[in-house]
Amino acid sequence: MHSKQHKYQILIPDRVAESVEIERAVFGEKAEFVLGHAAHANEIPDSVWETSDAILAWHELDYDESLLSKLHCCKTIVRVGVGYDNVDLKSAGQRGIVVCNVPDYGTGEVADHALAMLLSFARGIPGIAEKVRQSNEFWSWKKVGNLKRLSDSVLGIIGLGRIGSAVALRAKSFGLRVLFYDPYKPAGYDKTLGIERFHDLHKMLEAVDYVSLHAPLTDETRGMADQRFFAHLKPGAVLINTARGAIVEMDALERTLRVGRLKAAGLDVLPEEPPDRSHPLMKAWTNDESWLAGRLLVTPHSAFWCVEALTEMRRKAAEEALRVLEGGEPLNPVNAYLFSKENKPAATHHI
């Protein structure tokens, strides 16, 4: 339990550079905060890692075996966000460190972003907006290209978690037929949401006009959207990724766009952020090459963003850390299975 003499040392290694008013409102006088301002773990002295009781971790640093070995006092690492692929869960668990995340802070915002990208392509907005900016030659509805009525279209969702479900409900309101693939969901979600379930990913890909990714990054999902994935996707389909960049194999995406099998792609996340602009796809996008014009939307990992969502995310992360430090049960542990008798992976590790 917390004593009056001891203040918890809360380390925020990255991202938060100045004010901790949000976190301090949660901890009150129970904690002192150390801001690392770090892009790499070695920029923070070992003495700080060794004495920290909890870490509010963003996603710039990798919490691997080497770094975790320095955490002598740490009881919990809370990812200020949804993804936790930058934390070695097993190594943390072996040291008695509970790893948690904040899975629900920006559900609506990410779902809105995914639908915004889908709707932009459905109405041909990226391509025609740029053309009419350049010249009145394109001031005609005929220059927009062949568009398909949205209510006659099919959306496939990969990963029916909080965000995937929110996307499904939004898409239904636009009249889309919605399919989903998620092998870790119990039976009945299709009935609850009024959507259709596929147990074979490739069969679903063959049926959709749009596919939206909402899976976490795991060993299973890394590189999932590869050449085989795109080969099964219905010709002329659109890919939306607001999940994790490494789920999509960039070479395969570039080839599929270049040959025209994939109509367009909307990416809020990339395997490397900021992007490696020497990659053929990023190079073509940067140079506005004609073959890619209007077919690729890239946003800077901003799907989650709004003032309210950021505040909620930071507040909930701080509340989770305090809950663990005070001896309570965490609400969102992602390595809880390492502390259980069964020692079985939890469902949160999957799609």
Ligand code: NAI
Given for the second form:
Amino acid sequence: MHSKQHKYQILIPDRVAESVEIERAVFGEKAEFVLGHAAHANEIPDSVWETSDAILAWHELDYDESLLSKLHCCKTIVRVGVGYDNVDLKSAGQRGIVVCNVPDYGTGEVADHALAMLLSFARGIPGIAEKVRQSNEFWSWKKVGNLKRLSDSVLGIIGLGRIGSAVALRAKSFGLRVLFYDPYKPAGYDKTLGIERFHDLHKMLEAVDYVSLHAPLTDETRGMADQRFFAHLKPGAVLINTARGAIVEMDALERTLRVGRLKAAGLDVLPEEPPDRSHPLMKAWTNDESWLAGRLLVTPHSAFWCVEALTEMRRKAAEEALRVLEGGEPLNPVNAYLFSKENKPAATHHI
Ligand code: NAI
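Would you mind giving the form predicted in complex with the ligand, to go alongside the form predicted alone above?
Zooming out: every chain and molecule, the one shown earlier first.
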């Protein structure tokens, strides 16, 4: 319980927060904040980890067994964001730490970002915009390359959750035919959204011009977009990934792009962030190699970002931490099942 003598110590370990106005507005006088500005856990003294009551965790650090063992006072780790693949949920649960996320802040922005990438490729913009900057020789629609009408195109969505559904609605309004694959979605959402469900991922891939990833990173989805996945896509298809980098095998992506089977890829997330520029694909992109020109769009894990979304995300994360510290029920616990009597995942919990 909070008392006059004790102020909660809230640790924000990552390099993100320059000021804590948003969080302070939530906690008022109840907390003092420690900003780690760290890229690695060992940049923060053990004494800080040991005495923190709550952690507002962004996505840069891994909350694995060795880090969690340093948390002696921590009641909750709130992921300031949706994905919680960087937290060992089980180990945190065993230590009595409730892990929460903020699922409801940037759904629309991530969906917009995926669509922005899709539309850019559909209109041939990345390639021609760069060429036409270089020379008037390219000032012609004939230099754009073949474009296919959107209303004759098909989008496959992997993971029909909040973001995947928002993508489906947007894509429909552009006239695309929309398919989805999500083994955990209850029946009927195809009817709700007016889209088509596939229970076989590879069958869906065979039918699409664009595939957009919106599943979380789990043991099941890690490396899901591998050589076999790409082999099932139609030649000339486009991959969009705004979910998590490790869902895509970069070697397979590089090979498929290089042989021209995949037309283009839009990546907001990478297995290593910032990118490992020694990887052949990242190298070719860095060096602007001609075979890749206009075919790879990379953004720095910024799909969620806009002023309003960031503010909402930080406020909601702080509110969740305070709720737990004050003994309330968290709104978005992601390891709650570890605290239940049966000690088994709730039915709706899919990882
Ligand atoms: P959500 O939990 O609402 O939806 C995820 C969907 O994926 C669920 O319907 C689930 O059933 C499905 N799924 C799980 N395993 C699957 C599998 N093996 N195959 C196909 N579908 C599967 O999550 P939300 O809010 O839509 O976010 C999705 C992901 O987007 C997050 O996990 C996060 O990693 C990523 N994200 C990226 C951001 C960015 O800035 N690039 C920002 C926010 C989220």
